[in-house]
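Shown here is one chain on its own, the form predicted on its own, set out as C-alpha cells.
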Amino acid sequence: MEKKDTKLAVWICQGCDIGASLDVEAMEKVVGECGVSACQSHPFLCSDEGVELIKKEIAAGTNALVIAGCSPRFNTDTFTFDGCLTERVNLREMVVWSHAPNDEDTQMLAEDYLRMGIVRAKKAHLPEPFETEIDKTILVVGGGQSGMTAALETARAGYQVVLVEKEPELGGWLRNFARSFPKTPPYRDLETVDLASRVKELEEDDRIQIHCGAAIEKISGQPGQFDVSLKTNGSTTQFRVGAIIQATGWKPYDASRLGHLGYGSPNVITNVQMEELAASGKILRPSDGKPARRIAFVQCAGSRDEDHLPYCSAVCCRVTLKQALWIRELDDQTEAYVLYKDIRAPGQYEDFYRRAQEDSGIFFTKGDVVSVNETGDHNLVVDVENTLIGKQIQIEADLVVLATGMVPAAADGEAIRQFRDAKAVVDKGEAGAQLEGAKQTVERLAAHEGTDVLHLDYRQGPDLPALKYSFPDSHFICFPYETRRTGIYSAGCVRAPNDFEACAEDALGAALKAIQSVELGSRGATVHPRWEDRSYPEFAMQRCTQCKRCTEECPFGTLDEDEKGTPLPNITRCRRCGICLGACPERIISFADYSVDIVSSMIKSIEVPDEDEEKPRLLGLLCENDAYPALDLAGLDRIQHSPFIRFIPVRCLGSVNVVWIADALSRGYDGILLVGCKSGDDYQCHFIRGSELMDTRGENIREKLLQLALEEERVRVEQLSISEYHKLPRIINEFAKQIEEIGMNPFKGF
C-alpha cells in the first residue's frame, strides 16, 4: 500500500548529457502519470543552486524525493537530507552513457527507470533506527602483543577495556622471545625485546581491566549487550561488553607430523625450540650436550605443502635469518645453512636479508629438502634436490632446525588435516555415504564447530566460524578484522601469520572496528557493507511456520530460535544483507526501504511492449556490492549494452526472493538475468553467502518455470568481481541475445 502521509517531489536532472540525450518533457509527462504532481528538472541538480531548490522543497513539506540523474554512487552527501527519504535514478551511467541518445528504446528504458523509482519512493519507508542501549566497552580475548596493542589504543582512545589472558602473566610469546627482527632503520641488527615496560603500560592504566590465568565460559547476546560469563581461579564473574577483539594468538605446526624430515630424532628441532636454546646463550646438542657448530635450517617445513599447511607463514624466514644471526654472535666459529624454496623478507627486511647474506659463516641454498637422516655419532645428513645447480647434494650437520609454519590457536591441527581429506573426498565426487560423511565433516570443521576460544551461545556455534584454512575471517579482500560475527574483530596471528610488527598493526585495525561498532550501534546503524544503514528486519511472526531457513541461511548469526523453530532476532547482530528476505517462502520478513512488496511492485511498474512489438523485456538483479558499481563503471567508460534489460540493485544475490522471479514472468518479462559476487574463499560474496545461496535456490527457480511452462534459459545467475567490469556488458549483450532466439514470453500481453 501506498504510504497516506507521502509527500513526493521529482527531481529531474538535465546535465551530464542527460538534456542532450533524453526527450525531459516526455518524461516529465511520465511523473504525473504515476500521479505525482510535483515535477521539476534543472541544467545541474547537483549545483549549490540546484540543492538550494530541493531544500526549499523539503522545507515546504516534501518528505520523500525521487532524484533522476547520476548513479547514486555519486554525490552520495550531496542528495541525503535529513528526514527525507531520497531515491536515485540512475539516468546517465545506466542510460544516456551507455544507450544510443535521442533514440526510442534509450526514452523507454530511462521512462521505465523513473515509474519504479517513483514507486520505490512510494513503498518505501524512512528507516527509523533501532533503539536499544549499547555498552561501550571492550573485551580484548589474548594477551599477547596483539591483545596487549589492542588494549592499550583502545583505553587512550578513551574506551574501558577487559583484557584476558588464560595464562598466569600477560606477554603471549614475546616472553619466549629475547631478540627480534630490526624495527628501526637501518633496519640490520637484532633487537632486545622489551616486553616489561608494556605489561607496567598496561597494568598502569585505569581503563584497563587485567585478567589473567582466565577462561571464557560463555558468551552470550549481541553488539552493545554481549554478557560474558569469566571463571577466574575458580569464581566466576560476570559483565557486559559491547564489542570483542580475539587476539588469541598462534601455536606451532605439529612437527610429529614431519618425521620424513627427520623429527623424532634429539639433533632435529624446530624453530621455536631453537629461541629457547639461543637465549640460553649456549647452542647445545640435546643428543650428547656438546656444542653444535653446522646447524642446518630447514624451510618451509611442512609449509606451502597439500599434505601439511598448503599456505605460507610468512615470518619463518625472517625468523631464520634472526637466528642464524644470533647464533653466529653467540659463537663465530658457528656455520648456518639455510635451506629454502624462496625467502621472503618484504619491504625493509630486505636490509636484513642483506645483512646476514654479507655474513661469510651464512650459507644460503636453495633446494628442496627430501630426507634428513642420523649417523652413527648422532649427526645428521640432510639430502637436498632442485638446487640451482642441479644436482643433489648432501649437507652434514651437528643440528637441523625445522622452521614449521603457524597455525590459529583457535584452530585445532588434526581439524586441519581431517578438513583437506574430506574436502578431497568431496572434490572428487566420490559417491555414497562416504560423501556425505566427507561433506558434513568439511561442514562442521569450516564452521569452526568445538573449538576452545570465546563459547559464543549462538545456534550456529560456539566460536567464529573460519576460512578453509581455519583463520576467522569475513571478507579478506575488502573487510580485514572483521568476521563473520557481528561486533567481533580478530586480530595478530589468529587472523593471519604476522611478525611482531604487523601484529601491532592488526591490533590498531581491530581496535578502530571495534570502537566504530559500538558508536555505530549507538546509533541504530550497522557496520560494513551497508555502512550507516538504519533500516532493520521486521517479523510477521503471525505468519511464521518455523521453518528455520531463515536461522540456518544468515551468515552472520543474528537469529537464534526457540525449541519450536521460531526465529529469536538479535537485531545489533544483523548486518541488513537481506539473505532473511530471500530465504523467507511466507514473506514474513521486509525492512523499511527493502521488501518483497517494494521490489515486486517495481517489477510490475514498468511498461512491457505487445509481443508484436519485436521489444523484448529482460529484468536484471544486480548485487549492489560488486554487480551494479560494475555497470556503473562500464557506463563510465561509455560501454554500450541492451537497451531492452531493467536493472534493479538488491542488497545481495541471496536476498532475491523466488517470488520476484514469478512476479516478472507472470508480468510478460521475457528474461532475467541475476548477477553477483564471487562465491567462495579466494575472492567472497560481501556478505559471504549470498552468491552460492542463489545457486542452491535454483532449484526452486526451476520450478517455478516448470510450473509457468517456461525454459530455463530464461533465468541466468552469474557472478563476476567489480575488476571485471568490462565483461558485465557482453554477458547482458548475450544473454539478450539468446531470449531472442529462445523466443518472448508467451505469458506477455496477460
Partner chain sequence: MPTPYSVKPDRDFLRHLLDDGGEDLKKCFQCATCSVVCELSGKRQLFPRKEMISAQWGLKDRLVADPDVWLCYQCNDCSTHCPRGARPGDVMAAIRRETVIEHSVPSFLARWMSRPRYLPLLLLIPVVILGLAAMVEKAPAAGQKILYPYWWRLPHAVLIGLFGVLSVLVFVAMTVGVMRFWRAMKAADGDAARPTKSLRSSIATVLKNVLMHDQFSLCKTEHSRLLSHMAVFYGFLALSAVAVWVLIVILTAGHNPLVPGELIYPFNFWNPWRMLANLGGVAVVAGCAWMIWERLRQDKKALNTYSDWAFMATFVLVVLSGFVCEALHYLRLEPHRFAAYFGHLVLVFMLLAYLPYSKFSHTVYRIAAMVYAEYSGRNDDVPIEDTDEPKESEKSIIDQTSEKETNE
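Pass me the form predicted in complex with the partner chain as well; I've looked at the form predicted on its own already.
So it's only the chain below, everything else dropped.
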C-alpha cells in the first residue's frame, strides 16, 4: 500500500560516468511516468552544492527522496537526512560501471532500477524507534579470569555490574594454577599467579556486586530487561540487568575416555593433576610415592582427534612446556619427554618454547602416540609412531602426563529444549508413531538433562545454542563474542580455548559488546550486524495461524509463544534480519521499510519486454551483507555482467518470502538468482541460519516450479563470501546463459 502523505522527489546524479553513459532525459521521463513530478538531475550531487539543493527541497516539505547515483554503500552520511526517507538507486556500480555505455539494454536496466526505487520510496515508511525501558546493569556469569576481567572492565567503563560465581570464592582455574607461563617479555620464565590482588580490586569497586556460591535459577525477559533470580545460600534474590556476559570457562576433557593412552593406570595422570603435583613441590608417583624421574608428556591427548575433541585447545602445548620446566626446576635428575603432534606456541611464545628446548633434560619429538602400557610395578612404556627418531619407538617412563584439552562449560540450549519436548511427549504417553521418535530423542539427548547454566526462559531453549564444536560462539572473524542470543555475549574459554591473556582480551571485547547492546537498546536501535537499524518487525496477529514457523526459525530466539502457539515477540532480542518475514506463510510480518508488499511491488514495477524481443528478464535477490557489496566491488573493478538481470537487496537470504518468487515468475521474469552468505559450521551468514533456511525453502520452491511445469533450473541459489566478489559476475552470466538456453518464461505477458 502506498503512503498517503508522501511528497517524493527524485534526484539523478550525472557524475562518475553516469551522465556520459545514460540518457538522463529519458530517465527523467520515466520518473514522470511513475507519477512523480519532482525530478532533477545534477552533475555532481554529493558536492556541497548538490547536498544544499536537496536540503532546500526537504525544507520545502519533501519527505521522501530517491537518489539515483552511486551505491548506497558510498556517501551514506552525505545522503542521510533527518526525518526524510531516502532510497538510493545504484546507477554507478550496478549499471554504468558494469555495463556497456550508451546501450539500449543498459538504458533499460537503469530505468528499471529507477522504477523499483520510486516504488520502494512510495511504500516504505521512515522507521520509528522501538522505545522501551532499558536497564544498563551488566551481569557477568563466572568469576574466573574472563569473568573477573569483564566485571572490572565494565565497571571501569562506568556501568553497574553483578558478578556471579558458583564456587564459594572468586578465581576459577586461577585458584588451581600456582604458576603460569610467561605473559611478558622476554617470555622465558615462569610466573607466579597473583589472584589475591585482583580479587581485592574487584571487592573494592563499589560498582561491582559479587555473589559467590550462587546459582542462577532463572533468567527471563529480553535485552535491557533481563529478570534474574539467583539462589545464594538457600535464599533467592531477584534483580534486573540489561545484558549478560557468559564467562563460565571450561572443563578438562574426560580422561576416562582415553584408556588407549593408559588413563586408568595410577601413574597416568592429566595435565590438571600434574598441576597439583608440581605445586606440591615433589613429583611423586601416585602408585608407590617414589620420585618420578622420567616423565612423558603426551600432547593432544584426545585433542585434534575426530573421536574425541576435533579441535586444538590452544594452551596445552604451553602448559606442558611450563610443567616440564617446572619439574626440571624442582629436580635436575628428572627428564621430561614431550611427545607432540605439533608444538603450538604462538607469537612470542616461540621464545618460551626455545627456553624449554635449551634445557638439557627436556626432550622433544613429533610423533603419534599409539599406546601407553604398564610393564609391571606400574612402570610405563609409551609407543610412538612416525617419529623422526624412527617409525616406531618406545619410551620408558615413570609417569605419563596426558595433555587433555578444554571443553566449554556451556550447555546446549537447543538440545535441552529438544530433550524436554521429547520427554514431555514420552511422559504424556500418547501418540503412537511420535512416541517412538520421542523416546529415541530422549535417549540420544539424555546427557543434556540438567546441564543448564543460564536457565533462560526462552522458547528455543534455556541456554545459548551450541555452535561449532559445542562452543556458543560464531567462530567467524566478523562476529567475535556474538552468540545466538542478543544481549548475551560469551568470553573466555567458554567461547573458544584461550590462555589467560586471550581470556582477558575476550572479556574486554565481550564487555564492550554488552555495553553496546544496552546503549543501542536504549535508543531503540538494534545491534550488530544491522547496527543502528531502528526498524523492527510488526505482527498483524489477527491473521496469525499459529504455525510456529517464526518462533522456530528465528535464529535469535526472539519469539516465545503462548499456550496456543501465538508468537510473543521480544523486540530487543531481535536483530532485524527478517527471517520471520521470509518464514511467514500468511505474510503478516513486516518492517517499516521492508515488507513482503514492498519487495513484491518492486519486482512487479519493471517493464518486461515481450517474448519476441528476445530480451529475457532475470531477478536477483542479493543478500545485503556479502553479496550486494560483492557486486559493488565487481563494479569498482569494472567487471561486466548481463544487463538482463535486476537486483533487489534483501536483509538476509532467510528473509526471502517464497511469494516473491511466485510474483516474479507470474510477472514474466525468466529466472531468479538468489545469492547469500556461506552457510555451514564455519558459517559467514550474518544471521547464522539464513542461507541454510533458504536451502530448505528451496525444496518447496522446486516443488512449486514443477507444479507450474517450469524448469527447476529457473531458480538458483548461490552462496558467496565477499572475498569471492570476482566470481559473482561470472555466476550471473552463466545463469543468464543457462536461462537463454532454457528459453523464455511461458507465463510472460499473461
